[in-house]
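Given as structure tokens, the chain that follows is alone and in the form predicted alone.
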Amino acid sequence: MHKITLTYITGIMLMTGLHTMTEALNLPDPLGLENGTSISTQEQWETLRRSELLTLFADEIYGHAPAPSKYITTFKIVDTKEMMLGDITATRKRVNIYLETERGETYFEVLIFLPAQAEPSPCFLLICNRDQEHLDPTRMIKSDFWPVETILKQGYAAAAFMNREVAPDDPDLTWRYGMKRLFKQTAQSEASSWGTIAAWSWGASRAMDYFETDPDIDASKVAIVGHSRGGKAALWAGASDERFAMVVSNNSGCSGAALARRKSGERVKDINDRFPHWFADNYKKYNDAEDDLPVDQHTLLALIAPRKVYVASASDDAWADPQGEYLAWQMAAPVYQLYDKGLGIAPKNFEPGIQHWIGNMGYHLRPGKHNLMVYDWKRYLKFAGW
């Protein structure tokens, strides 16, 4: 397997004041085959090392989701209704997606909310971690965590369902309820089996498979989005799905946008130990290992290629490693070039407010602490449509 030595230095600017920082990364090449051999062209990306490389990430990290023919999904709309959110006019929408195995039935609810225009439109998927009450669909409780409003009036549609109405966050009930509960848990002891984060992924795949139904939704132009944990998933969701046009990762840190070799801020063992049902059990053997690993979160962002990326971090946010999120995006652009959508000379500033817009990558560093915020989504949207 071919390696890559990044050396970096750059300046970022933290509480402490300026600190200038040198890293030496042995990083596996996102261009380099698992024989040694490198590639070169838009042809052996798509044909050879996108593939081995989605393999490896299933087999080491995420784990495997099951085949679709081990289920059944059918959508329900439970609900429409008009309202006005405030001076918007908006069509709200509530789905339930319907899984259905050897073993039972259940289902999650999509929350939509609708500009009102006669042509479909490009929406925002959000996989939400946080309270319900940032999904009230009454809209009377407002979240900045998701600006309904704000994205409506950039001609979006506002989509989001809870995370753990697809598998509960929690060890103990992750197999018990949710989706995962409707396949045999046996499988729970194979080392590649899927985890939480990759049950999380596959709901957003589910609910893509609604918006190809629905004419209201233009499913050539959705964007996943994930903060923190469901930033993990979006990027996993969009790597390994390519029907989502945009991908947005904030504040993603460990095992999402950051780089494991870093050895920086939240690490591979850390995760493993306090949330041990997010991934396949196979990354536990990387606990205090990162360099171990086949592949390392730079050639995540990289299967994203030639679709847009966008990586946002905080400046206050250290166990996510901002700065291990920033070199990872810059060191994906080598598969981005292959489609002229990439970084040509790499951006060296890194410092709060700073915002990256190269091609199909986006990156900013907001000043500020972990956390998903209008600041965030006005970027996003901004780079949607640019």
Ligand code: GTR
Contents of the next structure:
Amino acid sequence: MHKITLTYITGIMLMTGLHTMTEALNLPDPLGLENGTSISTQEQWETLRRSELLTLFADEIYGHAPAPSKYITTFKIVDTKEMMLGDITATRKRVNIYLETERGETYFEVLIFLPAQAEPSPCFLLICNRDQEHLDPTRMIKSDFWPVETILKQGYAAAAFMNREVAPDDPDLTWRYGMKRLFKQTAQSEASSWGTIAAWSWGASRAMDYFETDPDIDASKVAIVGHSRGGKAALWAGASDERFAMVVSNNSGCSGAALARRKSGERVKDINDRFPHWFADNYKKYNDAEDDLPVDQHTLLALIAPRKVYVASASDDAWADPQGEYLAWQMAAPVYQLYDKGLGIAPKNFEPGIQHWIGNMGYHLRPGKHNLMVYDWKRYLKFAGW
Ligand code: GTR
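Let me have the form predicted in complex with beta-D-galactopyranuronic acid next, following on from the form predicted alone.
Once more the chain from above appears, this time first in line as the rest of the complex follows.
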């Protein structure tokens, strides 16, 4: 494996005072092929390194989703309703996404609120990993976790689905209910078959399939958003499905945006022990052995390039290792730079309350606890700039 030796990165680290922290990490080089060759062009990235990294993430961490030939999806709009959300005129759509395989049929719901406008709306799609009440279709219960009214006011559609409808977040139930039960193993080897995080990402892609058929939505401008475990799923969705124009990782932490090699906060063994269903079985090889990983999470962020990527941390969220998320964000920059869309000079401040926005890369450290709040959403809406 090729290690990072770029002077550019060293420069960043010196400026931010984080040099010693990353120097010892010996991170895989996003621009270094597995055979040791360095690459330096967009074409080499797209034809050689990108596919290499995608396969490594699927084999070793998230697992492979089923091939499209193994299933059929169909959509049914079960309800369309005009509603007033305060002073905003909106249309609510409830769409069932049906999945059919040789083992049977099931569905999950995507709840969509559209602003009243002539043009197709750009859209924010949330993978909701909290309780159903955060997605109240009546809007009697309003939640900071999914502030529909704030999103619509900016001219965006707000869409969301419950992660557990796609795959239950429980090691015993995840194969018995939801979508996963309709498939046998999804990869050549059982050890690289999908985990539940990859199933949620896959659900996001199926929602995108629907958006492509809906004239009210501009499918070329869809941002995928997730918090914590949902943030891990949002990142993998954005990395593996290039139709997402923007990807938001809110406090995604271990196996999301945070560098595994820092071994700070939650570690690979912690996550595999507590959530054995989240990842491919292969990932367990890296318990207490993060340095053996052929990738690290900055290369996951790099897979989103040159599309918009936003990483957000919270200052009191040590379990998610905010500094590891910030460093991964910086370390993805060499790939964004191939497209002139990333940071050339790294921001100096790693301080709560500052929003960094360079090219197509955004970052903030919100003061406070692990959560997704209106504070965060406002920054995502601004960053999208559509
Ligand atoms: C924690 C887990 C984290 C994060 C979080 C969440 O218990 O250790 O990786 O995903 O849950 O989803 O809120």
